[in-house]
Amino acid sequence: MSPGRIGVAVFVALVVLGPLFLPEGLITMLNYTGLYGLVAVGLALVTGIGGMTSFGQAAFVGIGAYATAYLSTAAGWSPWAALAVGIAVTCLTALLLGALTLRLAGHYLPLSTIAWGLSLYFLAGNMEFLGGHSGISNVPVVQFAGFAFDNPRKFSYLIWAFVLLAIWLLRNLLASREGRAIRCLKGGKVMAESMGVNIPRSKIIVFVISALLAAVSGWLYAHLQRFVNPTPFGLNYGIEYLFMAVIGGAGYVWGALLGAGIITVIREWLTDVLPGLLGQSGSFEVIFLAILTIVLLQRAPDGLWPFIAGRFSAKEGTKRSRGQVEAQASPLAKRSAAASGTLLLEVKEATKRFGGLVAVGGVSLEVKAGEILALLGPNGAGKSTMFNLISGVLPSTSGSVSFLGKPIDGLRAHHIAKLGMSRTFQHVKLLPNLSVLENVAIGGHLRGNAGIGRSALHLERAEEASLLAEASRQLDRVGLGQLKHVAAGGLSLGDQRILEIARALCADPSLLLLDEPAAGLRLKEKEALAALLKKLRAEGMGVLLVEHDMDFVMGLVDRIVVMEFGQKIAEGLPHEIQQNPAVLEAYLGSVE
């Protein structure tokens, strides 16, 4: 058994046996660690993994608490029915708030979470039917199958059943196709959309899941305390939840739970010790916790979990053995290849303006199946902008772009990817903490269909095995098979570029866009890449590439388009381009 599994087994044994022999004070801390941990785990998903900072999770805790408190006291509903209503209300609220705020970028998103967190807090405190600031008392005891959770020891089992269930579901989710899409939200959005990931959808999913975990925590809190008022759902608690996730390790599910435990224990200890040391009472523990948080963030910006779990946690949710994957896998369906000579891409007078700057001005080109077209030009010629117009990363100002006979102007990148276009990037875009295998599997996102529910319940195993087996096959195809389980961030720049090609091929495209694929490669690697591209051309794939290595280009491509200052200055066969006066003048006799 691995050290990680042993650690989980010991922890589960503690929460199962702890309520039987721990003193009341430790039972209280154990219960509140679980309650806070549920919220912190949701924050790890939305902030640490999803990259969206939220200070408003306490408001969702309040929705869950008030829903059950009101319905179970004023309306006489059972706590379980009230839980269902609380989850539904939270889901609708999160969908509405997410639609309004998740499109915001930079500091505007966390500021907006502060705004609606404060709004919901004051709303609860000023509504008479919710008891105002006095709250709601006499919340009933939770019962299940005739068993009453009527004291903290018994209630501990209910709390930790939800916590462990949440961790199991989230770890399953993060180890899936949907989980890879979620991991792309932090630093990989442009790449992910080009691979077919619907980024707005993934953002909403992450936001709603984190809100639902907070609401469940509120439901548990209300029935543990049997009393609810607005105080525990204010902005200060929202900030504290975020501190818990960050201190433990916001990028790790177990790390967030660790942070909740550390803050809970230290705060309780300081509350008991500091009044005696300082000779007066007060909220001095807040000051000490703030100082501790600052020190920890300086010394361990990624949280404490990486130090405790080491390499195991760095690969959380991503570990698969090659033998298991390939033994269970069945091949993925492939799209029908276009007949050689079929027009794949047609660009007519494409123009892109950024204010007064014309980055691309009226450029036309076309790529056919079974053809390699090179797009050349000096730095600043507009080649990468052209790639972004074609792949949907940027909208064009005017002109038209068609793929397989369909206009794709205005389509988002993930819609274009679904049609059969895949690409690499001038500046490599990878998820450095994931394995090489899982980075390539992102390219196969559209070749699977398991959703959030199936992924969380681990019912997508057959599809996941097929996706990883396809990723493995593409890595073997490009010569990186021996590096499948290495962290992608540890590869050389040349290997990272080859990895991007494997990821693009995993999408089973009809048209491949390669932005400087040979940059950083050694001679033998370039020769292997050229051989691969020639094989793809023979299979009927169209390839559009940007490259600076003229020796590599001239012996490989069928036609060349040359750009300068956003304009097309030449088009023709390789030997024609080499003798073109406009090209020679643009390059001053050499190609960079």
Second form
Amino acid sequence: MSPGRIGVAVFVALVVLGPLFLPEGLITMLNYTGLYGLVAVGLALVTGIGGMTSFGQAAFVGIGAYATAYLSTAAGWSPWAALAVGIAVTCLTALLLGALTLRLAGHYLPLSTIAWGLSLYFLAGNMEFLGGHSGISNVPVVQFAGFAFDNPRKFSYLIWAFVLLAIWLLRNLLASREGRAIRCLKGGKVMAESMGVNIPRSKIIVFVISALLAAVSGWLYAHLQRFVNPTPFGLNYGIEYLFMAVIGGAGYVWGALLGAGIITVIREWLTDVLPGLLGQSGSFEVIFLAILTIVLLQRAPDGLWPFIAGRFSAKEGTKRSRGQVEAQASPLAKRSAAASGTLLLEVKEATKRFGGLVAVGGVSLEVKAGEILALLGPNGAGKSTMFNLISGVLPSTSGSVSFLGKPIDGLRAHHIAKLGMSRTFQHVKLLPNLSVLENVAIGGHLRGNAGIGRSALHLERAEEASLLAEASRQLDRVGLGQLKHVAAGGLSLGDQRILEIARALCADPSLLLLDEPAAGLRLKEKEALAALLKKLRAEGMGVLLVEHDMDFVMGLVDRIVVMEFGQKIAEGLPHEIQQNPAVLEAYLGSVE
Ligand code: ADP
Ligand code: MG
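Now that you have shown the form predicted alone, what about the form predicted in complex with ligand ADP?
Every component of the complex follows; first up is the chain already shown.
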């Protein structure tokens, strides 16, 4: 058994056996750790992993709590039916809020979460039927199969059943295809979209899941306290939840739980000690918690969890993939290859302006199946911009792009990826903390279809095994087979470029766009890359290649387009281009 598993087993034993003998005070802390932990775990997902800061989680806790408090008292519903309604209402609210706010960039998203955190709080306080500021009392006891959770000791089982279930589901999800897409939300959006991930969808999913966890916490809270009023759902609690997630380590599910435990214990202790020390009562503990958070984050910007986990286990999400890749996996379906010579890509008069700068000014080019076209030109010529126009990363100012005979202007990058175009980036874009294998598997995103539910329940084993086996096959093919389980961030820059090629190939593309793939490679590696590209061409793939190394290009490619200052200055066969005076001037002029 791995140390990580032993840790989990000890922890589960604690929450199963603890309530049998722990004193009343500790039971309370255990319960609150679980309640807060559920919310903090959701924040770990939305903020730590998804990169969207939310101050508004307490409002979702409020929805869960008020839904059950109202329905189980005034309407006399069973708490379980009220839970279902609370979940439905939260889902709708989060979808609506998400649709309105998740597009916001920078600080506007956190600010808008503050706004809804405040408004839901005041709404509850002013609603007559929700009891206004005095709230709703006599919330009934939760029963399950004849067992009544009628005291905190018994109730802790209910809380921790939900917490452990939530952690299990989330860990499954994060180790899946959908989870890899979610991990791209922070720092990998452009790359992920080019690999076919629908980023806005992933954002909404993450946001809704975190809201649901908060709502369940609210439901539990209402039936533990048997009473609700608006106070615990206000903005200051929203901030405190964020403290918990951040202190524990916002990128880690278990870390969030740790943070919830630490804050619960410290706050309990401070509320006992501070009034005595300061000679008066007041909510001074909040100030202390804030100071603690600041100090801690200076020392440990990733929170406390990495310190603990680093001692015991590999990075989250990497372990399962290690076991599975060896398993017998059925191969993924492949796209039917276009016949050699088919027109794959047709760019007509593509133009991109950045303010006054014409980065690409009316450039046309074509790539056929079974052909390698090189796009040459000095730095700043507009080659990478051209790639971005073709792959849908940037909208063009004018001109048109067709792929396999269909116009793709205005399509999002993930739609274009679906049609069979895949790419690499001049400035490598990968998830440094994930293994090489998992990074490459992101390229296979569109070749799987297991959704959130199946992934969270880990019912997508067969598909996941096939995806990882495909990623593994592509890594063997590009010569990185030995490094599958290494964290991608640890590779040399040259190997990271090769990883990007494997990732692009994992999408089973008809057209491959490679932006300076040979930069930083040694001679032997360049030769291996050239051999691979020749093989891909022989298989009927179209390749559009940006490259500086003339020797590399000349022996390899079929045709060349040369750009300078955003214009196409030449097009032809390699030996023609080598003697073209305009090219020689543009090119030699820029080579030092
Ligand atoms: P290349 O890949 O050929 O070296 P690029 O396509 O990266 O050239 O850049 C072409 C020109 O467009 C450069 O002058 C560059 O500074 C400018 N440029 C590229 N991207 C942007 C952007 N997002 N905003 C403004 N200017 C840009
Ligand atoms: Mg470039």
